[in-house]
Structures are given as structure tokens and as C-alpha cells.
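Heads up, the chain below is alone and in the form predicted alone; it's given as C-alpha cells.
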Amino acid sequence: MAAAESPSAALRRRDLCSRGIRLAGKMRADVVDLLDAYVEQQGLDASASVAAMEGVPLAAVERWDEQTGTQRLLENLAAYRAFRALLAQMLEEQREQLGEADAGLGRALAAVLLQVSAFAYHLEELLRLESRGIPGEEGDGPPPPPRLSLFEQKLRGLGVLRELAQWAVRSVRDLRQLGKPSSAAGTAPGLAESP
């Protein structure tokens, strides 16, 4: 059984989830902003499918109601840190392609790379009051990718936009479920712990 939560300590990450709702949906707001710039700008379909990718988190999971607070907030950090550099990736593939041609998206992509990794600073804090140890980033990071053709690159950073705003939503919904009053990060599954 986890110790009872010091009154200081429940309001401090009771404010830091409400920070962090309100920073996931400004940056899910923001991605779905520069999706719909990035589809227009690359020639692409916005219903295109686009098989799951190497090296993109995705979203989705199994048992979410099983997953402890600290599960929840290990695979966030894991998953931002990805988009991270998937983010720099693609920022630094849209210069060689159109170099100022278009800077406009080039400045949406900096500015939701800047979003995600103070995300990912943010979920740090989370953990840090959670007085969990952060993992370190070796490995966090997709593997240096395969060099892919133009339309390839393309392709994977509309998948890496869509993954990413299904990531936001779900980060709203975790950290909904760990600003609970009743709920401690550490605390078995099922105890508070319901979508």
C-alpha cells in the first residue's frame, strides 16, 4: 500500500496535470493546425492511410485501465521524447526539400518541436514529484531511420502529425486520471483507476 499523500503534495500535482491538460491541448490544437498546412503544402490526401511506421509511438493501448499512474506518465515521456526527434527530423528534412521557400511551415514545426519538448520537461516534473527516477533518453529516441524516398518522408510525417494529436488526447486522459484527488501515482490498478 502506497504512504498517504501529503496535502502539499496532492495539490502540487493536482496543478501540474491541470498545467499539463492545458498544455496537451494547445499543442493538439496546434498539430491539427500544422496537419492541415503540412497536407496542403506536401500534395497529399488528408484521408490517406499510413501504415504504422518504425520508430512512431502509437497511441493506442491495451488495458488502459490497468496501467498505474506512473506507467501511464513513463510511456508519455517515452512517446514525446520520440516525437522529439521524429519533429527535428522532419524539421530538418523540410529545409533541404524547399530550403525558405516555405518558412511558415518550416516556423509550425519549430514551434510544435518546442511544444513537445516542453512537454516532455513537464512529464519529467510529474515523475520527479512522483519520486520516480527519469529514465535516461539513450534508447528513447527512434533508430537513425532507413533513408526513405521524398514521398516516403512525406508520408511518415503525416503519420508522425496524426500519431502525434492521438498522443495529445491520450495524454489529456492520463493526466485527467492521475489529477484525481483519490488517485497516487504508484497505486495498484483498478484502485481510482478507470478511463
Given for the second form:
Amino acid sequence: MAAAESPSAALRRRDLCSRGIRLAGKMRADVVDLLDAYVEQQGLDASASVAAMEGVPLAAVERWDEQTGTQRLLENLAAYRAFRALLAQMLEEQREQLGEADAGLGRALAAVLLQVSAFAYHLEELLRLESRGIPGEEGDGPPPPPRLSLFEQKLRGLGVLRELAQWAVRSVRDLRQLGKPSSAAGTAPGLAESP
Amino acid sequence: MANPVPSACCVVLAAVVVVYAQRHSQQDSHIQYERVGADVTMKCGSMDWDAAVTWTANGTDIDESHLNGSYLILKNVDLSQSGQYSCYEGSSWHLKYQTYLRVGTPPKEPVLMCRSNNYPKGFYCSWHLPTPTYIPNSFNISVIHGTKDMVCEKDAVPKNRCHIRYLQLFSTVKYKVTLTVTNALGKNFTTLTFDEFAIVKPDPPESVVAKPVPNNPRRLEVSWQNPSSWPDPESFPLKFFLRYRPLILDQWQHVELSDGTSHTITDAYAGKEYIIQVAAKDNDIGTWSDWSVAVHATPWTEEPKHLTTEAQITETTSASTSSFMAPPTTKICDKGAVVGSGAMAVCWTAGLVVAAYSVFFI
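Please supply the corresponding structure for the form predicted together with its partner chain (the preceding block corresponds to the form predicted alone).
Entire complex below, previous chain first.
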């Protein structure tokens, strides 16, 4: 039998969701600016298609409206943890390629990395609130991918930032669903939690 | 027993009708499409070149100067020459050939537009030709998302539109829509490539209402509703842009509103009629809608009070029993003696003050 959410927990959830929405909105705006700067600095074509790359979490989802709150939180958390690692790698590659030549881009990357880390932490808070166990990070995860060429690195960076921008929009939508008064993390929209 | 003679007549008559209809339907069904400016040669069915024939266009005889033997020659055809052309044998006037000539043009590149006004349900594409072809056209649309073909379901109304349901949301993979238009004289196509967010454009807000605020001469209260085509404003909230101006001015004032479906204008010019419009946009993605239908409103104004005339003020002051005699006000406020509305206001004020003193000393 589903336990009813206490009023204080519901308030806390809505508050966390509202703050998360603001975080994600700001993050998206910064990622879009970073994407423009990255494309220009790396000499890429903004309209270039980038194939899905291993390790880059895709924001695309089918039947989004049918997801439960827990699914939303877990998928978001997994994505932002992956982006944290990818952005750290991009920052490292950026420093190797350009040194101090383009400190502005490096600073922008670092700022977005910080926001991604903060958002991941925020998602963990939401999961804790829902009394859901927070999945451990995969310290012994898959081996690092083979070293990419410079051009491949640039393309992957483009793909990472594009997917991150999409994820930021998806996260806003996910948190809005979670923040609805009728919503609790474990229930799908319109469906009661199974006993 | 029924009389067989009328029955037999009916059968024969029916047979004649059927044969006649068949012959004419076969001939009537022949349609010939030609380009504007083309030279057209029509043969009179299987008649020899040197056979004596008569051609008609829409029932009117065609002059022999257009004939080359039994062939009809139409040079540099134009749209007005579309119609039914018939060829009759010499003196017997048997119909030997009939065709419907349709003069037109091959299609130019079609104009294609795709838009999502009901995000996240799906999007629609609509199209038209920039110039008419004057002959029937058929349209074929294909939609590809990555490597996946998607079905664009044709709308019953309007006919030049189809819609697609999103199978995925938040995808970075672009959609590619190709529209091909074909007619008897040629074909053409156009392609649009876009991503999911770029085409999101709500319909304008609905039921825009603007009302004066009682006792507030500079306020107007505006309210509106989300467009009914937007399926889930709670999960996908809209933000709004309101613009307003007095009719007498060209410059708009703008206000962007991130939530709510109402706003109070607080800086309206008193007594001036205003025109007001609202637009909508998804809070996070896409572009602004078109402006809503314009509404007009005028801020509240005070009812004009009955103005007390100078004679009434003078009467009131002289009726008092006060020993204080108010100086006559008419002289001060004589219109001939003052210049400008400011001076007049001072006169009236002075008169009222004097009247008040007079009453006080009754």
C-alpha cells in the first residue's frame, strides 16, 4: 500500500524541484553560450551532424510522459555524472591543446563543469528525499576509450555540449513533472504506486 | 399478359443510351496537358491527313487557318485555349476524336513550413505552390528522423497539411522533411531540415480581454488564456509578451511576463483608447507566437460633475447674512480680462475660496 507523502516532504520536494529548475535553466543558458564559443574556437560547422558517441548520454527518450519520478531522477543523475567526467576530460584536452591560448573557453568549460556537479548533487538530494538509494558511481567502470585524434576530440566535444544542452531542457521538464502537487517520485503520471 | 412491344422498345433505347454514353465517356476522358507557350498538334483520331474534317473548340468551329490537313495546329498556346476540342468527319458530322486540352505549367519549387503548436505531442507541415500551375498537382511528403522513416498523416482539412506524432523527445537528431510536387508537365521538390526545438511555436493566446479598473484612470486590466491547441500548459508552461499603445501613438510599450495569464497596465494615459495584444512562447524553447487578436480599452474616467456657474456662486454669496462682503468674482474671472487656461483656473479657485469664506461667516 502506497504511503502518502507528508506535507513537509511534499513542500521540500517542490522547493527542491523549483530550485533545480532554476539551476537547470541557468546551466542551459551557459551551455548554449559555451557551445557557440566552442564551435567558433574549434573551427567547426555549427550545423554539422555528430553521430552518437560512446559514453555520451543521449537526452532523447521515448514515452517521456510515462516515466515515473524515480526513473526521471535516476536517468538524470546518471547523465550528469557522465557529463561531469566528460567535461573534465574536455577541460584537460583543452589545456593540452591550447595551454593558456584560450583561457576564456577553459574558464567557461570549468564554470559549466561546476554547474553540472552542483546539479548532480541536487539530484542526489531529491533522491534522498524520496528515500531512494543513491546509486554508487562506477569507480571501476568501463575502461577509458581509445585516444581520439584532435578532430575526433573536437567533434566529441561538440556532441557532448549539444547533448548537455538537450539534457538541461529535459531536466527542467522532468523536475516540473516531479514538482507537481499530485506527483510523488515513485508513481507514473495517473498511475497509483503498486503495493 | 404484359405487352412485349413497350418492353422491347425500352431495352433498345437503353442499349442506345449505353453505347452513346460509352462512346462519349471514352472520348471525354481523354485529357491532354500542354505547357504554356508550347505548339500543339492534334490528330483527328485515325482519320487520314487529307480527310475533310471540322474541328471545334468548346462547341465553336475553329477556322481552317489552324488546320494542316486534318491536323489541328495550335501555336504558342496560352491558358485561354484550355477546353474541349472535337473533330468531326466532313459532311457526316460523325465525332471522330475528342480531347480536353489543359494548358498549364510544371510546378515551381513548393513552399514548405513545419511547426509544432502542440508540443510535445507532435508537429505539422503545410505547403503551397508559389504560383499556380492551372493543372492538377499531387504532393508527396517524406519525413526522416535519423535513419527512421516517419509517417506524416494527411489532414482532411486543410488538404495541404499533414501531422506527425513525436516518438522521441529531446533528441539532437534533426528531422528532414522532403516535399515533392508532381503534375503532368513536371515535378519539383523542397527539403527542410530542423531540430525538435526550433519549430516549436504556439498559437496566439485566446480570449484576450482588457477592462478599465474602477477609480483608476491610468490602469487597464488585461487577461487572456493559453491557446487551446497547447496540450499541457502545466508541464510545458508558456510565457507571454504583452504590447500596448494608445491609438493616437505609433510606439508600443512591451511587457514580458514569465507566468500568469493576466497583467495590469499602470501607466496608461487617462482617457485614451488603447490597443492591446499578447503573444506566447514556450518557457524554454522555440519562438514567439503571432500576436493575438487586438483588443481595445479605455481607462476609467470620472463622471463629469455638474459645473456651478458664476451666477450661482454670486447668488449664494450674496444670500448669506455675513457681514463680510465678498468681492465680486466675475470681474476677476472675466474671460476678456485673462489670458490662458491657467489664469482661468486661478480665477475659479479664487472665486470658490471667497465663496467658502462667505458661507463660513454666515
